[in-house]
Each structure stands twice: as C-alpha cells, then as structure tokens.
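Coming up is one lone chain in structure tokens, specifically the form predicted on its own.
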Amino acid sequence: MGMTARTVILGAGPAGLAAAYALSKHRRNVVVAEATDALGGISRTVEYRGYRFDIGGHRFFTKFDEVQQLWHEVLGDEFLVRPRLSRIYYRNRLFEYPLRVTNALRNLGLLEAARCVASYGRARAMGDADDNFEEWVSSRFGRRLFEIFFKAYTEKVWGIPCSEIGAEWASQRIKNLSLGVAIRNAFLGSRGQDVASLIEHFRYPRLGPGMMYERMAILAAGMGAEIRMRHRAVAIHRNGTRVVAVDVETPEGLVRLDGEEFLSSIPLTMLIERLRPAPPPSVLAAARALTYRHLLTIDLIVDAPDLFPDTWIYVHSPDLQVGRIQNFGNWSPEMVPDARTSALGLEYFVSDGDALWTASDAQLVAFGTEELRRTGLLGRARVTDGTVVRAPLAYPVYRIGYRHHLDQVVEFVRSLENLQAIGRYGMFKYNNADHSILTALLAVENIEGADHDLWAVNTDTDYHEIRTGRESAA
C-alpha cells in the first residue's frame, strides 16, 4: 500500500490539526498520522460514563492574534467565558493566588511572615544567582519563600531536585510575573509599580479543549485532509538532507506515506530515533540525553456539587504526591453531567517505573481518594467512581546541560529541508498550546515560501500570562 501527499503530518494534538487545518484552507494535499485513537494530544478531554475530564487543565488565552482568530473560526461561539480562580494548598490551608496579605499573613502567620520577609532581604542583599533552578528563585525572593511556595511543587513536577533543573527554566516561566512577585508585593508592597496581573477570566469550549480540536479535525477533513488514526510512525527515510517517505504502522500492516515536506509533532527524540538513515551518533547521544516526564491524572466522580469554588488547586504539601487538583464544573458545567455532583482531576507527575505509572486503574482510584480526602476538600462527600489517563512523554525536562544536547538534535534537524519540527513535543518545548499552534501555522507559512524561526517562538516573547499591550485574551 502507498500514495503521494503532498505534506505529511506527524502528530494529531494541537500543532498538527493545526496545521492540517491550515494548510487545507490552502487547498494542499494534507496526510495527518496519529499513532493513538484520540485526537488532541494532551490537550483532549477524555469522556467517561457521561463526564468530561481535561487531560490537566487547558485555559484558551493568548497574545497572538493568529491564534485566537483560528480558535474563533473554529468554535465560534460555543466559547465559554470563565472566571479564574486558583489557590495553593499549604500546610492544610488555601492561599489565594496571586496572593493577597490579609490571606497570606492569616496563613502563614505573623512569625513565619516575618522570616519570609528577612529571608527576601538577606537574598537581595547577596545579588542574583543564576546556576540552577533552585539558586535562581532563592536569589530573588529568599529562601523562605522558595522552601514554601517553589521547591515542593516543581519537584513533584520534574522529579529531581531543583538544584539539577536549569535556571532558564525559572526565568522563561516566572520571569516577570511569577508566584515569587505576587508573593513578594504581598508582603512589602508594590512600591508604586505598576504591577502585572493575572488573567482573571479566560475563553474554555463548552465541552472542554478536545472539542476545538475534534472539530479541527472535521474542518481539515471536509477540505479534503486525511486524519488518520492508530497510525504510528515507525521509519523516517530521508535522502541525505531531505526526507522522503514515512513508514507508519497501521491496524492492517505498514502502510509507506510519500510526501514533498514533513511535519512532525511526534517527540523529538522519537523523531531523531527513528530517522533512515540514522543521524550521526553524536546526535542519537545527544537526544538519548532529553528526557520526558509522564503525567497520569485520577479522575474521579463525586456525589456531592460545590465541593470548592476554584477551577483548580495547587498542592504545595510535600506529603501528598498530588500536584494539581482540577474542578471541571467550574471549568464549564456541561463537563458535569448530573448536577448534584462533581467531577475532580488529580494530577500525578511520575517517570517510567515509578509505582504510580505501574499501578493498576483501580488502585490509583483508590489512591487518590484517599489522598483527597486527606486534603480536607472531599469532606463528608463519596467518591462513587472514577477513570485514570496515561499521558507519556508530557513535559520535557529542563536538567541542567539539557541545552547543549537540545542544541545539537536542533542544529540537525535544521539541516533536513523539508521537515519541520512543530508543537511541544516535536520541539522539546514547554509551549502551552497557543505557542504549539502558533509554531504550526508559522510552519505552513514557510512552506508558502516564507522563512520564520520556529526554535525561536515561546524564546524571547514575554511570560504568557503577563498583560501587556499587545496581549489579546482568547
């Protein structure tokens, strides 16, 4: 089996319906393989009995106009406007986020206040660091305030400690606007400056992000692309700097997919492993060395509503290995079903091997109620069901010296002149999926024949959620 597209798409999350979409409305020829039967990548919503469960949670807001005109073309108005509310929970209490010093002092209490505030001072007074993650965030906004609010979480995260995750990280995703600096204005002051925000409502589809993307997928089709599912590329050919054709296998054997340029969404060090010919050894080393963290979430069915008023909770407690909670009814209530209930996502950041990603769907339904109710937020509510989805190969991993080895896959991957890398996964990103998309349709346009940087997007563009003037809510 085989046939001619004129472009090949590896990938069907968010960057590859994207461009799928895009590059239909140009009436090209478009083969979309997914190697999964879902669309949307970790950004779908997964249905279970009647309810609705992001994979995480996935607000829709962004500064790029291209993209929310795109996601505006797509929904329309099935579009949901939702007010923002997250709170950090911390040594069984909820601190308002960003953070506010009645609430943070009441929390904390006054003492802890005190040190949290000579501690910021001691930090200042020795000058930024910048060796690590860890060093990074002590510098700036003391130790005190790292220990609480930072270390727990991030670790739970990346699953190393944060003295082995590089400082870019902090200062790509804090940067300006930052836990840190709504602390710190919470307990001395903004000192008259003009102090960022953050977003307080965002756009979320009625049926949750899947649905953008499902109906991406429908619109690409009925222009004439093909989205095909259970399609796992197994064999890149290139000729020399060119790429050539995809083997792909498929429920009914290897099917060959020949195109004139390639996309790719699948993970980069995927795509480096399975290029024919290999790349240089040097270049199969340096991706071996990129590492991915899964995330797993428990999604659990609840037999009370109005559990808490939050779209969802950050848990800083390092005695429970939740990192997040999601509340879908606050997302959107059609994601709830029955009224009289509620639907909750935990989620679990854990590697290959961890007992987590081996246990069985039924123990960590268990787990996480029992975790859950340890949190208070359960209450004398029942658990009365729940479902588990695996997300591999979720967040890159920001360890320190992972820039050297992401250089030199990059610097060969720019070599092939035909295949682009497109979305978080594709690039070794922590893109949101505004940046994803926005890498996919600066891909199409180069190949209309233009000439973007796509390394360069999500690089030197500001922190996603600080407002500025040119930002435009989604």
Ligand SMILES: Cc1cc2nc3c(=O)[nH]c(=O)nc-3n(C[C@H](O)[C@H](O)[C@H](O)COP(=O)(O)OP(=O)(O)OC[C@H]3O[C@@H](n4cnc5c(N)ncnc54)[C@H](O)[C@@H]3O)c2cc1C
Contents of the next structure:
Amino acid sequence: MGMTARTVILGAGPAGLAAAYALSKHRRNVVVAEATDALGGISRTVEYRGYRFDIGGHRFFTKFDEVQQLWHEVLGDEFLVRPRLSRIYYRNRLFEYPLRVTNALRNLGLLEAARCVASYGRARAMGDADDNFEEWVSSRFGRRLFEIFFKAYTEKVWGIPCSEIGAEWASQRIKNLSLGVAIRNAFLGSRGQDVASLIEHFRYPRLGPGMMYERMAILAAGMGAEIRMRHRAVAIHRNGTRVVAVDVETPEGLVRLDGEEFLSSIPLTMLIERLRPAPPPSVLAAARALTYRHLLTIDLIVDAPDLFPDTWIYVHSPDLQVGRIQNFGNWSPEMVPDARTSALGLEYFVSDGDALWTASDAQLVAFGTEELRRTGLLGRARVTDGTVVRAPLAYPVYRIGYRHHLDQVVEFVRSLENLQAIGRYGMFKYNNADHSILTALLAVENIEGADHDLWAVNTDTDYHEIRTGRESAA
Ligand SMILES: Cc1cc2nc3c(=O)[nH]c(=O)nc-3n(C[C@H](O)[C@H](O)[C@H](O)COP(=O)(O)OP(=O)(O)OC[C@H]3O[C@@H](n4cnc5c(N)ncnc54)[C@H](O)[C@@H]3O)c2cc1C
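Having seen the form predicted on its own, the form predicted in complex with the named molecule:
Below: every chain and molecule of the assembly, starting with the one above.
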C-alpha cells in the first residue's frame, strides 16, 4: 500500500531531520524515509554498553544564525561548552596545537626546525603553485613542513597521493586554516595573526550529537512529520523533469511513497543510479567517476581514566594507520558511565576492497588496540572491550578532475523541478553539519516559494575553522 505525502525526504541525518522539522512548522505533510534504524546519520551517537561514541567527534559551531537558532530551539540548555585540545602525534611526539615554538623545537630538534625554515624560504622564493594539493601546500609552507604536517594525514583521509588531490581542497581548507597560520606563527613569526584566536571552545550536547537529532526527530514527529525507519530508497521515479514517487525497501516489503516535493540527502551518486528512467549515459558516467571514502571507527573501552587531556589527537605518523584518536570523556563526562574508565574512538579512513573494511569486528578491535598501544597513549592501562562502527561514503573525494564530473551531475539534478539535493554526501560536498542543515533550511524556503541556490552554500563561504575563538561555538 502506498501513501500520499506532500514532501518526501530521503535520509534522517541532520539535513533530512532539519528539513522535516522546518516543514512541519509550516504545517506541511512530511514523510522521512531512513534506510537504517538510527537517527542522525554521520552525526549520530552510538551507544555500546552504556558508553557513547560519536562517528568522529562532532563540534557544534556555526556562523549561520538560522542553524544556531535551530540547535538552541531543539536542545535548549543541554549544551556543554568545551575547550578544544587536539595535539598532533608525529614520530612518538605530541605537538601542541596551536604550535608553540618551544614545544615544536623540542619535538623536531634544532636541525630539523632549521631545515623547515630553509625549505620554507626556498618555497617562498619560487612563488605560489596551484597545480594540486601537494604543490599548493609545499609552495606556501615549504616541502618539509608539508611532509610533517600535511602529507601523511591527508593521504590517510583521502587514500590517494596529495598530488592527485585538487588544489581547490587546500585553498578551501587551509587558506587561513589555523594549522597553517600556527605553523607560520611558530616558526616564522606571527605576521599579524593572533595565535590566541586559534584556541577554541565549542558547544557539545551533553550526551553527544545524536541527542540533538533524536530530539529534533521527536519534535518534528510531534508536529506531524512521519519518520519511517528501515525505509531504504531503491528507486526514484520521474516523469520527465518531475519526480513522482520513491520506492522504499522496508522489512515488510516494497512501499511506494508519492509526493509533490522531494528532498534527497542520500549519496548523490546513489540518487543518480536509482532514478527511473535513468538519466542520460553521460550523467551516469559522470556520477560513476565520483568516489567517496568510508570512515571506520574502532571504539575502545579502557580500564583507566585520564589517559590524555586532549579531546582528540591527530595521528600524522605514517607508520600507524589510525588517523585520529577521540577521547570521549573529554567531550562530555556523560559519554563515559564509569569514571574509572575511558572511551576512545580510533578513526580509520578506508575504501572498498581495503582489508580493514572487510575485517571482522574482533579483528578490528585487536588491531586498534595494538595501534593504540604503539602510540604509548595507553601506558599500563588495558583495553577491556570494544566495538566497530562503519560509516560508508563519509568523505566525498576531491580528486583532480572531480569538479568536471560533479558539474554534469549537478546540472542534471537542477533540471529536476521538484527534487532538491541537500546535505553532505547528498551534494557531494565536504559539508559540516551546519552547512548540511543550512542547505535543508534553504530547500524548505524554496518549497515555500524562495529561489535559493543550494549549490552555492559552502562554496564561497570561508571554512569556519578560521573563525575559531572569535565567534566560537553555537
Ligand atoms: C569524521 C567526521 C567528523 C565530523 N565532524 C563534524 C564536526 O565536528 N562538526 C560538524 O558540524 N560536522 C562534522 N562532520 C560533518 C557532519 O557529520 C555532516 O555534515 C552531517 O552529518 C551531514 O548530514 P546529512 O544529513 O547531510 O548526511 P548524513 O549524516 O550522512 O545522513 C544521511 C542519512 O541518509 C541515510 N540514507 C543513506 N542512503 C539512504 C537510502 N537509500 N534511503 C534512505 N536513507 C538513506 C543514511 O542512513 C543517513 O541516516 C563530520 C563528519 C565526519 C565524517
């Protein structure tokens, strides 16, 4: 049996739920189809034996008033304000972040520090290069700093050499990024930048980000939105440029959801693949050329408190596969039910076919435990338990040339008059939650008659990490 819905929303992550919430406020008839049985998408909080883990750590800050207002409307005063401490682990040493000269010199040694400055000088004499990520960074910071502070970590995240990543990513992410500023400040003088402004506080729901989106779903449902879990969109039917219905796979079988308006926060490439009739072959080919990277988190429970003071640590050492280590008790003490223990999340970035992606949970917990031990962060403590969370398609890969393919896909999606793509993987954009939510709120305004270009969000706006300290958290 089908049902008629005015607006059909695919996906119950931050974007889908924010859209459902906003549409319900406008008294619209809304149905949300979510493939899994969890609310919040990548921003959900996973519970395991009373311990709470993020998929990565999720800070709440934004420069968009409407997003900030929404977060506060939903969660009221259940936010904690947390200081960020996130050092960089590189070759058995922890670099303070923002970098400080004494700490950096002690860790690198005078000789290496002198090499960094000399390589910076050589790079600056040659001028800026914009061919790819590697050239962009090396020409601005010097090759040695590139190798220490950018190369290994970036290649862990993207799974391809830095020379194959577009310079656009570097300029979006690093142009004024605190790390870049910090490196320059630490080694080369402040050049007018205020290091203190890099120290950040952020807001965080006391029970983790999932709390926000579970609450948002309850409020939207209270206003009439229908949120259907374990409803996976498998076919999106269109009549020319008008989408008419979505087939969703449910435990009870296939259900058809008719609607007048459609919002899709499912992966953009999946949307294209599942359109019926299919888009032209050139559009399908363009979508197939776009790739994502998965995030795998190995969550470990350790039998000792206060292992390290950081909220998270970046692992730049190339000999370790882990990219980041989260310490959830430092995000919120309520993430850890037993104060004598710690809850850590080890983040791994993987692609289809990688051994880690197909390993069993038990193998991964053992592997993560061993990597953690090798960092020395565990000391004499013991890992007592662990679990694994797999987040497919978490990172759109900005491989050189992706823009050309994406433009073709976007052009086709734009031609669909009553479907709007929203969110992070929904738009194949490295959107944070606030950008993802903003696209949803603007899409709702479009349904109400506005004419916003959603594809312009997070394109010209500065990446918000550069604003740290001044506008701080939501
Ligand atoms: C490691 C990491 C750390 C991050 N840290 C931060 C941070 O500190 N601050 C911040 O603001 N942002 C952060 N982000 C970004 C944030 O997680 C995303 O912007 C946000 O979750 C995207 O919301 P979304 O609704 O677009 O997509 P998602 O959260 O991915 O939700 C999409 C939903 O669609 C569902 N779905 C998929 N396919 C189908 C289908 N066929 N049918 C139905 N449903 C489907 C999924 O199950 C999911 O629930 C981080 C992201 C990562 C990966």
